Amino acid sequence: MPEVRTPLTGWHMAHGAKMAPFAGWLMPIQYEGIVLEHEHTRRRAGVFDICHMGEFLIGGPDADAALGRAVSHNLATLKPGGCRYGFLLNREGGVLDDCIVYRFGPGNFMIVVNAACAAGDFATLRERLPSSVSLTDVSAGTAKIDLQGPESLSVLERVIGQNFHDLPYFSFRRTSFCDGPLLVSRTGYTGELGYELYLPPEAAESLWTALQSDDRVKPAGLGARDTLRLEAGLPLYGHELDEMHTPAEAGFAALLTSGADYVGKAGAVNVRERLIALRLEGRRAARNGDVLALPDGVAVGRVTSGSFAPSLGCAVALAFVDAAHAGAEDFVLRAARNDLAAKRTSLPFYAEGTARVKLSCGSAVTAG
């Protein structure tokens, strides 16, 4: 089956991007190289084509209560102009998807979901929401570009011609670009100060090229996006999050603050396994599915994600481990060709990220 193309696919191919299928889409994996794109995003700013994500609009007088019963997000404390990360769960508390809910106003929301889960998410939400609540898939009419890195604020303000210093973390603002709508969200998936930009597909290439007209910006592919998110300790659906594990097992129990009786609430706090962080010596990386054992050889878990971490100069990994052994310090990773020694560490792996920095008018985070 042919892969779906984003509004920027032609640009990627014309500029020599290495393309590959991802979640049914043809996506750029890298341009100049994963490590170079990773390091540039950490120092300055990278721009990512994320048009494959799904976006749904939810509205109606009963939308607040109905959506609050469908997802784990605490909507009672979410104000207009704010957005919140959380989960769509199955009835046992396993994760069907992780998603961000945006509140436009009373009974008026947008929910952003993963590309691979979008069709299932839409069907699940339609089943859970009453007929009085509208659910509209606007993915085909929505492009998404992520500008990430410590210089992203300065770049964004130059291109859009507006002040975004007063936009707090996990909040958004509606504005315009090229006479069309633009939603600017201070969110991202890299651990750095950054913005997720939603706009009509026909304006995507204009914004993409405008951002890159700034010498501080380089395009970055999904390869760098993955190493950046792993260093920041952020989960990837299908790896750290899936239907067989609860949010609490993945380390997100603190996000389960909703007072609503949402689907999967009782099971969401159950813990059989725990997600732990591991640091390896050297550049040799573990891979998804590698067995994790204690030094005496007893298998206690498996790797979910692993990679060389360019910002740290060593390999890191995330792994689910039997809860009884999650407190151990030393492990052995049974990789494809040989065993690798691994030591338990804390998240995030890379602790110097600028994502949560507080900005004041007239000052911005700059590259160090």
Contents of the next structure:
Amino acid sequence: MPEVRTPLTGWHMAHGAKMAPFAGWLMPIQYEGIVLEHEHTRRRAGVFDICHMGEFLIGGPDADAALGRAVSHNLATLKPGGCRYGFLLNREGGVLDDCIVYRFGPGNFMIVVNAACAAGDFATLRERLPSSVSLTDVSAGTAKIDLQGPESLSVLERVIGQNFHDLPYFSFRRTSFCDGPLLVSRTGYTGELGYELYLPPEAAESLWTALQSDDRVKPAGLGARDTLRLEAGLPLYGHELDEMHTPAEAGFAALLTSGADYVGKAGAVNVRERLIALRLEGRRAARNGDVLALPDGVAVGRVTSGSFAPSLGCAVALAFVDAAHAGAEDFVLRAARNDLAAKRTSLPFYAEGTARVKLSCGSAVTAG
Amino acid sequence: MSNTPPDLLYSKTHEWVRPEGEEAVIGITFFAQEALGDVTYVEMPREGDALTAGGEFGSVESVKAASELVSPVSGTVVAANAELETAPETLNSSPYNEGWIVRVRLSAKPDGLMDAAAYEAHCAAEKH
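Switching forms now, from the form predicted alone to the form predicted in complex with the partner chain, please provide the structure.
Complete assembly follows, chain above in first position.
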């Protein structure tokens, strides 16, 4: 089956992007080079075509209570204009998907899910929500462009012609672009100050081109998105998160504050393995699936993500390890060609990210 | 295409050879570095190591991939490019010059390699 194209696929191909299938979509992996795009996003601003992600609208008088029982997010403390990260769990507490819930108002939400999980998530939510609550898949009518990097705020304000200094981390505003709706969310997947922009597909290329026209902006592909998120210690579904692991195992126990009796709640705190962060000695990377061992050779876990980290100059990895050995400091990663020595470290790997920078109204961003 | 210098010999596995009398310099081609993307690590043999034509002599890692290096000739390593240890991205920026990988004293005449035209045809076929 041919891959689905985004409204921007034509632009990517015309601009020399390396394209590859991802979750059934034909997506740009890189334009000029992963390292260059990574570094440009850390220093200035990168834009990413993220149109493949899924968006559902959830509404109805019972939606607050019903959605609160379907996902792990604490909706009781989520105010209109706010959004929150959390999980859709199976009955045992394993992670079916990680997702962000946006509250538009009482009983009125948008939920943003991973492309590869979207169909399953929709079926699960429909099954969990009563018929009085509407669930609408608006993915086909929703384009998503991520603008990320220390200069993203200034670029966004110039292109949209509005002040966004007053938009705190994990909050959003609905406004307009080219006479159509635009949702601006101060969120992202790079560890840098940034915005996720949702709009109709017809307007996607206009916004993309307007952002590109700013000298401070470069297009960035899924390759840089992956190295940026790994350095920031952010999980990728299918790697650090899956049905076999609970949010607590992946390091998210502190997010489980919902008082609602949501599906998977009892099991969500179970811990059999723990996700740990590892810094390797050199530039050689371990990869997803490589065995994690103690220095004496006993296998205790498996790498979930590993790469050379451009902002650190060495390789890093995330791995699940038997909880009994999660306190160890030194490990050996059995990479394809060699054993690689690794030391336990803390997340994020890259600690200078600007994502959480506090903005005062009207002031310039001097982070980074 | 200017990305295939006419004075070199090429292997099917995308290494190039520049014969220089009794010796030869080996690297990877423009096509190979472009397919790999940003190179982040080069594993090289040491001076004195013996290479066999068709045998593995190291590997190249990029952000997204890893690939074995296959020796296009037989001989003994007389020098490895130490600069690649700290600047492996030289393989991307200058695959035929500053990005050379090893210099070898040949123990046999290079055999079974392609000229530039044949290599370009090989790459064109591989793209499909």
